[in-house]
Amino acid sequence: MRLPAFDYELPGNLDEALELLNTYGPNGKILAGGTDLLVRMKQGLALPTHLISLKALPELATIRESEVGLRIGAAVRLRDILTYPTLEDRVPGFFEAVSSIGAPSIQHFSGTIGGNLCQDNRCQFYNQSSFFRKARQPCNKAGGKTCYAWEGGSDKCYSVCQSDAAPVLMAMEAEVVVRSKQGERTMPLAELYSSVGERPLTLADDEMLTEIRVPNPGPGTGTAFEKLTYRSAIDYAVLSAGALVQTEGERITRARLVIGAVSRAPLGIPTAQNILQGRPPGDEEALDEAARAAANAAEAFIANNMAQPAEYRKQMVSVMAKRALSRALSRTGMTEAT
């Protein structure tokens, strides 16, 4: 399969990269590992005139420690996250999420964390060859006026955010640093996502992600990620769940639950906090309640956008949510005070 034509830019420092983004605007695209972007370009879904490579920007490819946690450069390869000393013990949920992305020989040595968080939303009717898509009118995301994933059509796009790193990072309240030629802003990761299927990120055309800030979970806190797939490798999530639970004494004090791959953006379940707060860690019923709340919230978004039946996915939300919460809970004793 051939790639459409484009020009290749290799900025030697971040300012040059930001200048290029500013110059090319919507026609310039960042090339990190390329494992999401190049597939879409081959399928004719993205046709940038300029690719701006991050290859020569070592400042984006390093992991640093700060007082409050890890500062991971946007162009850090997944493999470098997986082999970072102590990361698996400190933030096992994040480690699980990154290991689950695709397969080692596809992403781990090429794919980056920034590319994972910024990948485009997906749908079985959209992520197809142009030959496949030509059989019908374009959908909302392809510039048309309907959605094939929603029964009866819709003026909204029901594509799904497939980033496996996002749910657990959101549960951990990670932040992202965004830069443009004009300046820098830091925001919660949740605000990177627009909930608009056609344009799932809130980044302006001249902005890029430069850093992901992953806070230390702190004492008594556990994290976990659960991913449902048909095969144990290669597959995108059918749905997923990221969780963070904190306990103090014999009570749950903090519970964050985020469901992935069901909606246009990772779906935070704020009611999990209300349900679980103050309950004892052994309270099975409390976990069931939180998991049911997740299923209720997710149901409205689950469309026929994957090969797997929507009904099955709806039924599996509570299962994955409970598994993630229980595992995070079982780890609350594991994390040592930092």
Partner chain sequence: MKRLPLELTVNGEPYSLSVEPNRTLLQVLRDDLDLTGAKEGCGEGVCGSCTVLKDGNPVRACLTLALEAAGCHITTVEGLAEDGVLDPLQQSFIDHGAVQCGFCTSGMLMTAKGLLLRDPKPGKNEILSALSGHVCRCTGYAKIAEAVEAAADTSAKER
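Switch from the form predicted in complex with its partner chain to the form predicted on its own and print that structure.
No partners, no molecules, just the chain.
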């Protein structure tokens, strides 16, 4: 498969990049590492006429400290995050998530944090060559009127958000900065995702993600990330889980759980907070209950949109949820590591 023809744009600063996005609208796409976009272009799933490179924009490739946490440019390479001093100790869940993305070669040379958060949703019936897709009528995501991943079809697209970094960052209540020629807005990371499979991001055509703000967890707080895959590298997640747990005294005061790779957007489990808050850290029954709540919530979204059986993924949600919660809890200093 070959790349279709396009014009390569190399803006010298962020304002120039935003001007180009404003000019080309839906025909212009941001090119950072290209690990997702270029593959989709070869498959005929994305056909931009202009690629706007971030290569010459150092302001998007820096990590800065602030009073409340880290400010990470959207074009920061994954490897630069993994080698940032003290990051593994401060936010181990985020470190684990970034470590799981792609392979070391991708992390070092091309993969960016913004690209991972903004990658398009995936489905085994959609992410195929044009030759494969022509064997049947287009699905919802390809402009058709059905979803082949859902038994009997559906008027909703059941493609899956495959970002590894998003679940744990959402559990940590990270924020993102989005800019366009018209201005800037800051919002919770959760609001970056639309929960609409056909257009999974809430970004307008002239907007781009410029920064991720990762808050300091604070005392008595632990974070963790779990990812289920068949291979140790390169694989997309069968499913994943990001967790944050905070304790004070002998009680859990805060708990956030987000399940990844099961729905059109990372799936927050607010009932986990309700179940765990006020419970002692060693309460295994509470952890089991929170994990079951995650499985129940995810069941309504899991479709046959991957090579792995949907039933297996449903069964594993509670397993991965409990692992993430247990490890986050162990990092609060209140329990032994699990």
